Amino acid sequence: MAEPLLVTSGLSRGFGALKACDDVNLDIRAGEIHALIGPNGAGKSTFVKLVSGEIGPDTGSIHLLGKSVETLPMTARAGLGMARSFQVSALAPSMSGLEHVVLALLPHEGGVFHFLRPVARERELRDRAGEMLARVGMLDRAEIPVAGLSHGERRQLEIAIALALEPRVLLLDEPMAGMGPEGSARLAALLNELRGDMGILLIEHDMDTVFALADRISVMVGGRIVATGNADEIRSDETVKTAYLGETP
């Protein structure tokens, strides 16, 4: 089996005396949507921003691609290969989604001497940036501002930015929030897509979406990894029955 593309081990994080992550082995492979589900406060959002790298462990380690990177800024990140749903989390209100996806392929194109020229103008690029509004349903609403945009459309957005940036390991932290039954089933429709290009974490309070999508799930209570597994494990053990998913046993 082929080595996972991003590693966490003994990752841990606190805030006073709150442990938000405490002692998280998690891996992604190429190939697979890996789902971390769990309560509200559970400590999920706090995992991502470990793994980013928007806040530092206390604690524990992360390898991208076979490299260290807990000391790493978000940036160094991105180069290597990881990308975030909510990467351009201030989206310009007065920009249109074209022009926010050209600016994600700058880095691919040259960077800083492209803005010597009318960016959003040059063919190639306002071209690839249409792919990539096409893939995530919003080719038909490219050229309209983000003040324009409803809560949904600016989730889809920047999961566009984040291809762009032509990730190996995409984290994607409640994708389908806001978002109607039809951009969610696009959005699902999409992520099964995506599974063949990259390895996916997936966090989402969507059950449905998370075991149809999920090749394994990993459920987080209390910061703690409480069991990891495909979805007919996860919906049978005992442990996350009584800890998140409200039965008892």
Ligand SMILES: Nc1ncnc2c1ncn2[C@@H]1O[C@H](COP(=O)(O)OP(=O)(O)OP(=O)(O)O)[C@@H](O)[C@H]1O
Contents of the next structure:
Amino acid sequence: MAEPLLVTSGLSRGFGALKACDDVNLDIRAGEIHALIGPNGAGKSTFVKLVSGEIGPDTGSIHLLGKSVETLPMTARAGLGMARSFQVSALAPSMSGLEHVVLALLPHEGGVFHFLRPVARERELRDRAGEMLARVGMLDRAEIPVAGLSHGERRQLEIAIALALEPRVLLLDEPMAGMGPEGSARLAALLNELRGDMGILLIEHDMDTVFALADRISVMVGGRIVATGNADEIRSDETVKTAYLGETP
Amino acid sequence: MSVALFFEQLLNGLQFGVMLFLMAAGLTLVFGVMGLINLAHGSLYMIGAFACASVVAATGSFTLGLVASFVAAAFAGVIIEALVLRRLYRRDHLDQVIVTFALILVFTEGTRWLFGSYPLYLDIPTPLQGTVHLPGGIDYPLFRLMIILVGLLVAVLLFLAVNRTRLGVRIRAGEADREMIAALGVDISKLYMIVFALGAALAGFAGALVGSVQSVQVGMGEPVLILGFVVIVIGGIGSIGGALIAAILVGITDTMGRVFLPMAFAAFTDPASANATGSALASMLIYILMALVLVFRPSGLFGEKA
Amino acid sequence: MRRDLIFTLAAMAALLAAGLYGYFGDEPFYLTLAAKAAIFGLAGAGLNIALGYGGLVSLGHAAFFGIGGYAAGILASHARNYEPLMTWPVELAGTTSAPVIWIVAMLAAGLFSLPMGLLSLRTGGVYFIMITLAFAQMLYYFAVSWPAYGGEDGLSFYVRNELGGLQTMNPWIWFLVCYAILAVVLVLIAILTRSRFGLALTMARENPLRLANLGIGPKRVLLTAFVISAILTGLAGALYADLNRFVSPAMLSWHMSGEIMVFVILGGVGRLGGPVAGACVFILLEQVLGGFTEYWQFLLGLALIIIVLMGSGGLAGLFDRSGAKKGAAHG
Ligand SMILES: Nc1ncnc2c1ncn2[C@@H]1O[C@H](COP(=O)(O)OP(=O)(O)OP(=O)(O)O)[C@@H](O)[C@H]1O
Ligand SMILES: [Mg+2]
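For the form predicted together with this ligand instead of the form predicted on its own, what are the coordinates?
Following is the full complex, with the preceding chain placed first.
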């Protein structure tokens, strides 16, 4: 079997006395959707922050495409092919959705240090950004500043931005929260479509979605991974039942 | 260079540093607790100095003058807090900067209006005039020695107040988490006012002391304010101990640099250009120090890692 | 965007009207004031790139203003005294050619801003304010204590520098030069804010974490904006030195930094024409209030406090709201 795209080993990070992530070993293989589930406060978002480089680990290592990246800044990890969506949308209120996606395309298209050509004239870039927005169903709202978008639309935009980066590894932190049934269904279909092209880490609370989409599932409780396996294994896992599934009837 | 000169300058530097600490302590406290960057802190320093000068002129009592500096600055602090600054705690830094800059204009021009542009000089009370003999054959002005001692005493008291009293617990809680102390049932606007008045009083007191060694004049606060910022950057925001050490470091570096750098250059070049180069370099020394700290410890010597 | 353009044109038209009044009314004093407003507007437009578009609260722009001023003063004084600027490793002579001086002023300001920006951006936030203020103050004290170019007393020169065959000493001509430079710079800024870099700069201001997640380093973007900002303010400084035929450490003082910031705030932060409008109003206030009392800055301070506490967004904000009201009435 090929080397996984992303491997963490012994990854830990505490906040004061609290161990938000505790000795986490997790990998994401090419072409799979790996779901990470767990109760509120389990440490899932902390894990994403560690992997993406927003915060640094206390101990442990992160390998992305075979390279050790735990000391690299966020920008370098993004450059290696890691993209992320935020649990709480991280957008610029005054910029339109289209501008967000165009900006996300720029690192692959000659960078941002161009000062004299108006973006409005960069036809090709705008067309490609438009395609991304169409894939998440937001083309008709492309020109509206984010401040005027609904919560669900902002979630969709988060995905379009992540796609524009053409990532090898995609980390999605509760992308469907607040999207509504129609949006969630479209996103589920989109993830299915993307599955072959990249490795996806999906954090999601809705079990039906998780069991329908995920190739593998890891369960996190109190900062530790308590089980990893496919849907059937996780359904029947005793630790998971008592530690997690038991709490959510 | 004689040993006596060296120690004398060391003491001068210490005195300067201790005064800087009184400024920086207020700035750090106010920033730590309220999240406010207050450029008008230098105006409170000036107000203290003018209050002292006026009261000494009217009553002839230096002690009363010092009390007045404390009270007047605290009073001015409470007024601007209640009328203006209170509205800024939740605003961004830009609004804070521009409003407190405007306050400087108001205080500076207001003081010029009342007192004119000429510097006032304070007479040091007779019992504190003269010099003391220190070991090593140094004759040092008694009054400056007093300033060092008083400043260090205030520093110790402040340190104890912040670390050992109930008020201090609240202040530190406020620095850590603003929502939390509200949840603890502390009257937050009263706490803010006390912290602000305390910071203001320290600045006013420092203004009076420095004013009596040098002179009392309009605009005297801003150079000290900027040095206060340098101290905070070097010491790290939110650390009273860091502010004390950084203040003394800055005070000594600046004072010693001004005296000894021109002398050092005189060893290579002719006296005139040595003096020019030396003093120009000396005037930049503490900023170079600050730059070095930023390179090696961006969040200050004692600041928490970002 | 549209309103921004209209507001900018209105501010520029008002400034031109002031100049025309000075010219046709034969009031050279007004022409000098109008040139001063154009120069202050340019300094503010420079700061606005860092402050308004980049969200960097710099209290140190007097450093660049002063560097530009001293670049003009020093080059001109060397040329007039026929002393080379330096003899080693290459011999460099002074010059009285304005374009050369402008370029040197911009280069010098840009070069100084690079380490200053790098260090100030190490921690960001409130430290940025303190550190920019401190470095500008360092330069101020250096200028005061360095005797070669007048030290505390400053440096005067008797005629303005040369620009083609133009009569730069003629107030009308000099106003037009300053006005034209301001106009060109505003056009360039408008283009810049619409460019790729402008997009990245907006994101660096509003959501640096996201920008980093896109693989674009926010600090590099902000540093670039800071340097561009310094270069423009440096150019304004060179023009200001020529306007007064005098430079002194006052151009480097923290008070100057505060004033440049006031131009931006009065006019509207992050608005193209904001600094121009703000500089015009500042000079108007200086003349009107200064006519009443020598302590006019007392009143300026009060006005600023009220303006900021009301949160009006400066003149540009007022302009938007009056337009919105009209729009609502029509619709
Ligand atoms: N910056 C921080 N400082 C202190 N504690 C933190 C910080 N970030 C997270 N925590 C704590 O770490 C724990 C894990 O938080 P995290 O956000 O990773 O959980 P999560 O699994 O994503 O939860 P949710 O499902 O609610 O999103 C929580 O107890 C949280 O309070
Ligand atoms: Mg989470």
